[in-house]
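Next comes just one chain, in C-alpha cells: the form predicted alone.
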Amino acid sequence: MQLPASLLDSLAGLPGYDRSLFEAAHATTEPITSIRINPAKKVPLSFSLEKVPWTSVGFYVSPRPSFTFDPSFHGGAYYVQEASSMLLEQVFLQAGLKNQPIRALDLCAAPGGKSTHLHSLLAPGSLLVANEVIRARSGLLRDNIIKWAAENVVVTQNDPTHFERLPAYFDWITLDAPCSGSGLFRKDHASVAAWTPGQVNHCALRQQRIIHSAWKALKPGGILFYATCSFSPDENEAITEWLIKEYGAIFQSVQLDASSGIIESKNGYRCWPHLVKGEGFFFSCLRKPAAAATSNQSIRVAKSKPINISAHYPSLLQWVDLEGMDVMEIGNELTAFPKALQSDWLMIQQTLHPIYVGTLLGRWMHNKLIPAHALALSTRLSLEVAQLPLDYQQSIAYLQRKKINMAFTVKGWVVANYQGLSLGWLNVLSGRANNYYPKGLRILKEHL
C-alpha cells in the first residue's frame, strides 16, 4: 500500500510516530478484527476471542469468521467494531456517570457502534438519542438499536444543528466526527487514492461546524467525547485546542495501561497501528465548563397521554412484559417507552425528527396485530410466547426468508430462535408457518 507522502509528512514529530514502523504496519499487516459483546444476550460464540485490554466487553477474533452467516450476529448478541473505538469506555467509566442516570447523545451514529457501546454502559433509567443525518445510514442505525435490545434509545434523523434547540440537554455528548478516514486505509484500501490535504482540511473545517452546535445542547458540567479515525493533527490536536481556546473548554486525562500502547497527545490520545492492536483512532475527553449556564425552559412539553393496553389491546399483554413502560400508538404501530422518559420523549417529539423509538411492539395489517421483529429481539418478550428451537441450517434458511422444514406441534404466533436466542417471528398454519423475518434484513447470499 502506498500512503500519500503529503500524509505522511504531516505526522512527522507527533508523539509516538514512527515513519518506518507506520509505513510497515499498513504494508504488511492483516486488518484486525474484534468484536463487542451484548451485555443482554449472553450466548455461547462459536469463535475463539481474544480480550481487547480497554474494554470489558470487547475480543479480538482470529481468524475472522463469517458473521452473514453466523446467526448470533442477527440475533444482535456481538457487534463487529474496531478495537480502538471501543476506548469510548474508558472516558466514560473515568467521567463518572456510569452509576447515575444521565441524558446521552450521539450525535453521528450511524452504523451504531459507540451508541450500543454507551448504552451498554449506561445506568438504569438514562436516555440515548442516537442521530444520524443521512436517510440511508440512519435505517442501519435503526435496524441495530433493535438487534442490541436497547428500549431507552430514541433514534433520530438530524442536522447537528437541530441539537441547539435543547440548549444544555445533555450530560454527555459521543462525536464521532466525519472525518478523511486514514486510519481506516488497512480496512479501506480505495480510500487511500481519495485522500488528500484538501479533504482534510474540509473535514475540519466540518467538525468545527458540528461541534459548535454539540458544545450548545452540552450541559455545564457535561462531557464531550471527540473522536476521529484520522491520522491527521488538523483534525484531532488542532480540533480540541480550537474547542478549547474558543469555548473554554476543559481537558480531561484518561489513565490508561502503559502496555496498552495508546500515546497520549496534546488534549487528546493516539492509537498508532505500529503500537496498538488496531486501526487508527483519535480521541479525547472534554467538559463544557460549570459557570456556562444556559437553559431549556422555553420548551413547552404537552403531557404524555398512554394507552390503556388491558383495555384495548389485551392481547399485546401475553407477547410483552410492559412492567415499568407505557405503550403509545404512533400511526398503525404500537411502541413501548420507559415511563420515567415520557416528558424527554415529548420533547424530542417537538424539536427533532425521531425515525424510531424504544420497543416497537406491533403493527396493525388488516385490522388484525402484527407482532413486531423488535418485541422478537427485545429483552421484553414475554415468557409465554413460545419458543420454537432451531438447528444451524434451519436458521440460516430462516434469516434467508425460506420456508422451514421441520414439523410443528405449535400453533399461531412462535418465536424462532437459535441456541436461546431469538431470531423473529414465524405464524404456524395448519402444515406450515409463514416467516415473519424482515425482508430488507434477509441473508442475500445462498452459501459461505
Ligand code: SAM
The other form holds:
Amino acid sequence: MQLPASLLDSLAGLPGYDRSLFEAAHATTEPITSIRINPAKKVPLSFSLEKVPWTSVGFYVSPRPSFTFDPSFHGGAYYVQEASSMLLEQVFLQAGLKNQPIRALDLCAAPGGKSTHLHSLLAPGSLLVANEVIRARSGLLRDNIIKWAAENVVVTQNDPTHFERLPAYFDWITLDAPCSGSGLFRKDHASVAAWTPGQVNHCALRQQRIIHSAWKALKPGGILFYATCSFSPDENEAITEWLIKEYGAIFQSVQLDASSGIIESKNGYRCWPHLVKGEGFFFSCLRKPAAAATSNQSIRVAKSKPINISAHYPSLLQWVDLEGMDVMEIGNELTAFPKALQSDWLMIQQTLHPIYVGTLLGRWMHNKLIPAHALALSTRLSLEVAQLPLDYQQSIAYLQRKKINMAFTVKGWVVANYQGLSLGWLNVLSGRANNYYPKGLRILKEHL
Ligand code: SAM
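Same protein, different state: after the form predicted alone, show the form predicted together with S-adenosylmethionine.
Below is the entire complex, every chain and molecule, led by the chain shown above.
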C-alpha cells in the first residue's frame, strides 16, 4: 500500500511516529478483528477470545468468524468494534462519572459502537442521547441500540447546532468526529486514493463547528471525549489546542498501562498501528471549566402524562416487566421508558428530532397489538413469554425470515431462542408459524 507522501510528511516529529515502522504496519495483511460483549446478554460464544487490555468487555477474535452467520451477533450478544475505539472506557472510568446517574450525549453516533459501549458503562438512572445527523445512518444506529437492549436511550437525528437548544445539559459528550479516516487505511485500502490534504482541512473546519455546538450543550465541569480515526495533527492536536485556547477547555490526563503502546501526544493520546494492536486512533479528554456557567434554568418542561397500563392494556403485562417504567402511546405504538427520565424525554421532544426512545413494546394493527422486535430483544421481556429453542440451522432460517421446519407444540406469540438468546418473534398458528423477524434486518445471503 502506497501511503500519501504529504500525510507521512505531516506526521514527522509526532511522539511515537516512526516512518518505516508505520509504513511496515500498513504493509501487513493480517486483519485485526475484535468484538465487545454485551454485559446485558451473557451467552456462550463459539469462537476463542483474547482480551483487549484496556477494556473489561473487549476481545480480539482470530481468525475472523462469519458474523453474518452467527445468531448471537443478531441477538445482540456482542458488537464488532475496532479495539482502539474501546479506549473510551478508560476515559469514562477515570472521569469520575461512573457511579452517578448522568446525562450523556453521543453526538456523531452511527453505527453505534461508542454509544453501545458507553451504555454498558453508565450508572443506573442515566440517560443516553445517541444522535446521528445523516438520516440513512440513523436507522442503523437505532437498530444497534435495540439489539443492545438499551432502554434508557433516545436516538435523535439532528444537526449538531440543534443541541445548542439544550445549553449546559449534558455531563458527558462523546464526539467521535467525522474525519479524513487515515487511521483506517489498513482496513479500507480504497480510501487511500481518495485522501487529500484538502480533505483534512475540510474535516478540521467541520470538527471545530461541531465542537462549538457540543461545548454549549456541555455542563460546566462536564467532560468532552473527542476522538478521530485520522492520523493528521490538524484534526487532532491542533483541534484540542484550539479548544483549550478558545474555550478554556482543561485537558485531563488518562492513566494508561505503558505496555498498551498508546502514546501521549499534545493534549491527547495516539494509537499508532506499529505500537498498538488496533487501528489508528486519537482521543482526548477535556473538561469544561466549572466557572463557565450557562444555565438551563429557563427551559420549562411540561408534566409527563404516561398512560395507565393495567387499565388500558392489561394483556401487555404478560409480555413485559414494567418495574420503574412508564408506558407511552406514540401514534399506534406503545413504548416503555424509565419513569425517572420522563422530564428529559419531554425536553428532548420539545427541542430535538427523536426517531426512537426507550423500548418499543408493540404496535396496533387492525385492533390487535403486535409485539415489537425491540421487546423480544430487551431484558424487559417477561419470563412468562414462551421461548422456542431453535438449533443453529433453524436459527439461521429464522434470521433469513424463512419457514422453520419443526413440529410446534406451543401456540400464539413465542420468542425464537438460540442458546438462551432471544432472536425475535414467531406467531404460531395451527401447525405453522409466521416469522416476524424484521424484513430490513434479515440475512440476505445464503448459508454455504
Ligand atoms: N461513533 C461512531 C461509532 O463508534 O460507531 C462512529 C462515528 S463516525 C466516526 C462519524 C459520524 O459522524 C458518522 O456517522 C457521520 O455520519 C457523522 N457525521 C457526518 N457529518 C457530520 C456532521 N456535519 N455533523 C455531525 N455528524 C456528522
